[in-house]
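Listed next as structure tokens is one chain, alone, in the form predicted on its own.
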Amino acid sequence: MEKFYTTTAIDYVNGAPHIGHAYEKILTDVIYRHFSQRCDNAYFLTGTDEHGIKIQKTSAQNGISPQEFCDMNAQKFKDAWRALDINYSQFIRTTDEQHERIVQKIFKKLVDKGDIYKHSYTGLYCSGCEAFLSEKDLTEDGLCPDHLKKPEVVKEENYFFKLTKYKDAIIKHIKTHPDFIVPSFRVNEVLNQLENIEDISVSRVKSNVSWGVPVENDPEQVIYVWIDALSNYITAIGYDPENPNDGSEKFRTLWPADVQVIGKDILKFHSIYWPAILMALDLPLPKHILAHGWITIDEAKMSKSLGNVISPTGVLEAFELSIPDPFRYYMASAAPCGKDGNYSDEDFKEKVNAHLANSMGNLLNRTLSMLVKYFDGDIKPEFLGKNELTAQALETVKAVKHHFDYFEVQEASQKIIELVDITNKYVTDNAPWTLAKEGNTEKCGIVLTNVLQVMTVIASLIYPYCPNIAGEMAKQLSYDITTKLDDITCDTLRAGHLINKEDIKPVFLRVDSELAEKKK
């Protein structure tokens, strides 16, 4: 692979980040880190959406300017992602000067092309969605289905984008690129939405919404969310509609995006509105739009009224975790591709203890301990060369890559744990402690070395989920964790001294262990 460019949805800063935001960022970070192991030019964009009526109203209620409010809340998202080791390449804010400038140029280009026109309009506006809704979008009681509030009737003269002009082209693209929308069971949903689309409002009257990017040459209008927010995916990497080559070298290298990760609730905007805007700009479409599901809490939808909204770092604090890896692993493996997942304290504790502490961590710890006990931490030349687990390990690498090609992050994690379980069974079946006791030292050394060779593969595969744990595993194995997946051979260990007793440490302590509670 020459490059890999992935993005998340940009989060609206009207409130603090919660576990749903964290799920999307962790999922994308795991995908990004995996593909970083397969190419040298991987890029990960995330950020915040900072314009609109809700920001305007909430900042006024808090007695501060919209910009101050955005600055305060954008930092909360940055702090949360830092705590979760979200290794993004760039964090864009839609209040960034460069973004606003390019958005104005994009808007002007579409006006000049005739794809944006001015039109008087009376519509049903939901401030929660920041969107105009049609009657068919509402519930039987006339409410917004997402916010369960009655939209207000708004009459304005706004600029509209000719979405209907691109309807047939979008349908054709979806049908000729069956993997454009992931998972595939979302395709019919989008095709059904396309049947009744109308042109969309892309500006608001400044007297009603003042917090937005001004329309050049029309000071009474501000650019509405779709042109502003959706364009971040190209403005961030240097797109410029006035440049004959359409922007910077970074843009020409990275675009189109390889996958754009978004929640299923905003799939319509990313699979219909966004492709139409790109077509109007004569730009290629993203290769894939990945619509993930929602995270429920103890099988209940998150709700302020239920009091079950969890902050991204709340789990780390509750379990006194010094690294975010357990939470990252749990969230990334919480749901099959595109389906809903669930978080519960008990399931979290049970799963990470079973997979990360008991199975994977204990496997490495006891194998290294036996190497020290029986061979002073040395790998002898006669221990190398024969490994019954090699084929299984290399097949797992291929399987994990295959799952990531389809963004099946949970499914890939299951393959990794299967390899851990197979290796644990190999240890049990061969009983190196018995071999040592019986004086069959060479066979004992071969078994231990075979396991440690496979552990280097496991370290590489688990790295996107658990970068800190994988780093500690690699350190104890004297293994280069930056090894590309295509270069894995399962024979990186060499004859010589590997480790001393004092350097063997648990890579992850059980959440409820006595040692964990004593912070040892």
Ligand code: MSP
Second form
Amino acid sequence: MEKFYTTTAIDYVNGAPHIGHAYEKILTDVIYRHFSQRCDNAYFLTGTDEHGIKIQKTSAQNGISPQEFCDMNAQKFKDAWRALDINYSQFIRTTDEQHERIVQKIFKKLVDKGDIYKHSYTGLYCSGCEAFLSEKDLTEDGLCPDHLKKPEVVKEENYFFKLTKYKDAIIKHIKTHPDFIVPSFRVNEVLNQLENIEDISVSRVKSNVSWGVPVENDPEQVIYVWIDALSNYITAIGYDPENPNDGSEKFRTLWPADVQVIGKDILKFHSIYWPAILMALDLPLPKHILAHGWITIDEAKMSKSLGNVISPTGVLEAFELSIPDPFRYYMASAAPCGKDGNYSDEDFKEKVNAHLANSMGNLLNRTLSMLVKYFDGDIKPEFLGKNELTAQALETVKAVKHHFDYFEVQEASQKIIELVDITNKYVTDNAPWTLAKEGNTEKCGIVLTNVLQVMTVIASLIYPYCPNIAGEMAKQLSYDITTKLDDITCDTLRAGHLINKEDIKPVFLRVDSELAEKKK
Ligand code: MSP
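Would you mind generating the form predicted together with the ligand now that we have the form predicted on its own?
Now the full complex is given, and it begins with the chain already shown.
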């Protein structure tokens, strides 16, 4: 694999980040970190979507300019992602000057090509979706099904994009690339939506929506948010429609994206509008669009009116977590690929205590402690090369890679925990403490060394989910955590001194639910 380019949806900045935004960024970060272990040029783009009527209205309500409002809130997203160790390569804001300039050129190219045309239009606009809805989309009471609000009747002369021109090509692409939309159970839904598509409005009159990128040579029109927003995936990495080679070297290396991660609610925009725009620009389509499910809180939909909106940094604070790893692990394994997941304090505490503290952390701690107790922390040459767990560990590496090839992040984490459980059982079955007592020292040393070799593999595999814990495990094992997955052998530990008693530390301390209750 020469490169791996992944992106997330860019978040609206009309509020602070919540756990749903965090879910997507964590999922993508775990995917990105996994593929960084498989290639040298992995790239991860995220950012914020800052134009449109909602920002215009909310900033006015707050008595500040839209730009000030965006600056303030975009910073909240950046701060949250830093707290969660989201290791993005680039953070794009749609108010970045370079993005705005290229969006104008993209628009112009499509006008010149005849794919964008001017047309007088009456439509139903939902500002929640930042989209025109058709009568068919509405509930029986005429409301937007997602925002339960009556859309506004808007009569304007707008620019339209010839989406219908690309309908057949998109259907063909989806049918000939069955893994374009992940998970595949969403393919039919998209094909059904494609049956009824019409050309789409891609601009708004400035007097109605002023906060946006003006159309070049027609400044009374403002480019409608979705063309602006979707283009971020290519403007960020240096696409330039006026350049005969399509833009920068970076763009040519990274595009097409390997996986674009988004929520199921915006799949239509990414599997219909976005491919059509790319086709119109003569650019290749992303390899995969991964539509993840939604996160509920205590099985209820998260909403301001229910007062159950959870901030991701709030969880870290409530449980007094000094590292985000447990929260990352919990969120990344919250749902099977593409399905909805749930967050609850109780489940969070139980799962991370069971998997990360009791099973994984304790296993390392106990084994290293025994190595110190029985062998002064030394691995003797005769302990090496007799590992019954190697085949199982390497099989797990293969299985984890296979799951990631299908973006099955939860499923991969289950394989890792299975390996932890198998290794724990190996310790129980072989009872090294009994072997030591009985004077069967060599066998005791072999068992402990075998376990520690597997722990290096576990450290590598858990790294994308828990980079800090994995780093601490690797430190205590004198293992290079930057080892590529293809180079894993399960026999990296060498004969010699491994660790002193005072350097053995729990890699993860149990989280306490009472603390969270009190804080609430
Ligand atoms: N700005 C658009 C996306 C443009 S992409 C070119 C947008 N923004 S959003 O802030 O509303 O949502 C950002 C992402 O967060 C979307 O992928 C959305 O699905 C996801 N989520 C928002 N709430 C969510 C949950 N409760 N659970 C999981 N993800 C959810 O849409």
